[in-house]
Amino acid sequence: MKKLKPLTRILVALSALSLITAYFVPLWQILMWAPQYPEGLEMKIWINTLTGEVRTISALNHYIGMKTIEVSMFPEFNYMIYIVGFIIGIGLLASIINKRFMLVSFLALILAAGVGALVDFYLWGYDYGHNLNPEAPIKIEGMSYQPPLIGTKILLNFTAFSGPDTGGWIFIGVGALLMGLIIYEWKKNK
């Protein structure tokens, strides 16, 4: 089994340690604008909580039959800190074990976590936007209000945006760096 170049080992360790920021910065953001809210409303998704104008967004969503947004509706918040800790541990282990298969494993774990998070967010958004209270004050037949997974979407008079925040961009950057390191290792050992 091929050993990693010294530069690769250092960068793998630094990239794993950079994921510690996930405990201190938001991972995802949802922003909303409407004529009555030109300054916008924001909701930040952290590793174990929500911040921003969550109550205002929930109150507005109530009118179209959406559930109240509460931290308790996200069981993921109870175990995300452990998943991120495990990913960091695997990254550090990859730099210590010094084998190419561990570098590939670290990247695969980052990619699996990213895909898993997006699938989970999509399923939550689908449920949140489709399972509406039939007693809602505002009902538009056949209308659903699923927030965008990534990007911008018009929902009635609101423009909603969903995308990575600081922590999410760090995860994306780590994934890109690991991909680059795998290519670097492959070319250096060819």
Contents of the next structure:
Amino acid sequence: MKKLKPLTRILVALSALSLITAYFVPLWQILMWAPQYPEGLEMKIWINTLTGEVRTISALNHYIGMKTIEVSMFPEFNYMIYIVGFIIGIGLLASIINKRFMLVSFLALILAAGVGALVDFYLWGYDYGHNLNPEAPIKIEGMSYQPPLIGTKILLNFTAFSGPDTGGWIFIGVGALLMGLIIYEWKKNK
Amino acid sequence: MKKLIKSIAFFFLAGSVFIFQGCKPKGPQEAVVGNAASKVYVAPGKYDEFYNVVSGGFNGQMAIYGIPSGRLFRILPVFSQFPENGYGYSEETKPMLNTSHGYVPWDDLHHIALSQTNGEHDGRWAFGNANNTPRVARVSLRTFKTEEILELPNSGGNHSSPFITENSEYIVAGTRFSVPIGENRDVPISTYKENFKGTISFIKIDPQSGHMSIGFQLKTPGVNFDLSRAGKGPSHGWFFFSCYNTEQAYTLLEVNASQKDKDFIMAVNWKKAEEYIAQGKGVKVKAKYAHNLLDEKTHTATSEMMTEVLQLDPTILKDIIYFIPCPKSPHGCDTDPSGEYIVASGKLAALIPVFSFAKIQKAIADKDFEGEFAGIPVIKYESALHGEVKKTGLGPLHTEFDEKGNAYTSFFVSSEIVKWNVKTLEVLDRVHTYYSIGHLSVPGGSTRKPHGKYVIAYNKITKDRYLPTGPELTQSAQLYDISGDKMQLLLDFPTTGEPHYAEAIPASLIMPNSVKIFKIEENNHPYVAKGEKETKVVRKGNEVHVSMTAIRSHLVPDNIEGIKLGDVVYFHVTNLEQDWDVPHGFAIKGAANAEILVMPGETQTLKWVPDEVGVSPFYCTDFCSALHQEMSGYARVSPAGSNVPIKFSTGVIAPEGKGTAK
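Please supply the corresponding structure for the form predicted in complex with its partner chain (the preceding block corresponds to the form predicted on its own).
Every component of the complex follows; first up is the chain already shown.
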């Protein structure tokens, strides 16, 4: 088994530790603009909660039959803290064990968590946008309101944006750094 | 492996770029372009081109703005007390706010109708509706005073009102909420379907005096009537109403009245109703409603309680009303200048159906009905339809027209005005409004002869358009130039109350007739003093009537004695001025009924119940002249049972030492 360069070990440890910020900053954001909301409405997704103008968003969305958004809708908030904790642990372990396969595992885990989160978010968005109250005041033939996974999407009079927030960017940054480190290790040990 | 890593890296990179590009889409901000400022600039001393008579919504008033400047000239009190001029406070105007429920100091005025002759504005009267305690008011466009208010019996709220026929034969008043009517009104709310009825009142307007009376009332199935327009030209003789809640829901209407795909437009053949009345088919039913009228000569309003109303039942008397299916809770129901097209705006729909009057007539002749609703024939949608305007916007509400065959529809949800061609149904242009437009107005846009030139948006949300003033903000309107192919935003202007419907009329139709003063020799007020020699103070039991005059810069009398605790004092103040723009005001310390403002040649009365012994100063509240501050006086109040005689004077100075109290 190949060992890691000292620089790699330090950076891997720092990467793992930087993920602790995920407990203190929002991970994801959903922004919405409408003609009468030029200042925008925002919803921030944290590791264990939601913040922002969630109530206003729910009040507006009820016209088209969408569910009221509540923290209790998301069982993910109960176990996300453990998943992130596990990832941090693996990262630190990779630095301690000092083996290349651990570095690759760490990255694989982050990628898997990212993809898993996106799939999970997509499934929730699909349900939220399609599973509408049949008694809603406004029903438009053939319309569904699934929020965008990443990027922007126009939904009736709203333009919605979905994308990473600070915590999400840190995850992406860590992922990119780990990838760089793997390339670095691989080239050095050819 | 390398390839895989590279492709993963690329994925992240591409994703990031995509995210950055996708972030923060462009807001709806649109800069005012070109020569907008010069188009709305009315130089000092110059006049605006149009009067804009705007409803004040929940303030119960009307407001007069100039267009294109957007300047506010006056607030006209109609259904609410108005501290600025004593309307609803003075003894002369209190009867104007009387109803079958007693004195109602504040109502909700939604819509304006300007009087018409031959389908054009004639500049005589403006009508307004009281939405809460159902009434219709007539305001003179000569004096800009509320001259008459008529209450509507058997109505649960007067929303589809006061829309007017092309020769001002009738204005209508359709109930917003259906309610139980007749003898037995104590019924369970859940018996809506069987016991709740709607009514549409046709209010006759005397062509000379403008006086209003209920011509007849149609008893309709229990639904909610929203808005209305009279036919014009070929469709004159008909009226069109939008109806929602054909689900007949009586709770959580937000959901329960939004279930059907289609509600109705109700077409009313009022000439047919007149025929039935001529044949004696109407039924007089007991009712209680107030009719309040201002006498311009006595400057005094009187309130009379009416006792009956003539009703027609269209389920028995056939061919008066027909229903036409209309998508999703229609709101606006507007007839185009030709009178052929009826534009119905389903406020939850994404398209606008346009009905054809000729097709409706044909469908009725051919009995092309899809069935009945509560005993009223329902015309087939397709048989009445001229066509649908597709891909418009979200939440269409109201439509006005220009003289070139174009329609302008307001969209609440997507916050825009969409211009489209009435014949071809093609969408031509769209502009944003700030924010969530409700009604809109083109000068003459509801008549047979629109003046085009501008469309004004009256918005429901103001938010960030002006300097903030706490949670309660000004309301907002926008002016757009519609003379070209593209609508151009010219001006934002704040409005008072909440503007609902408004009409704009060329200044040339109003300005020459505007009254400058009331002639003092024509003043028949029972307590008028037409000169200072006629002033007096008269005791009638515990009432003390002061016939007072006001002229620059003194009040006569200005020394009044002999008032006793327990008296009710009436100050009847006549403004002797016969000069333009010299009102006088009157206020006395401790008056629980505020103040009054008196126009030249007019008499107004302030009631005062003194509550303490002593001398109370009174004064003119309107800065009338250089010596306005000197325009004042004293009223002495003695204890109950005192023997101080009634005494009054102005300019009388007591000899030295004799001025002391006895």
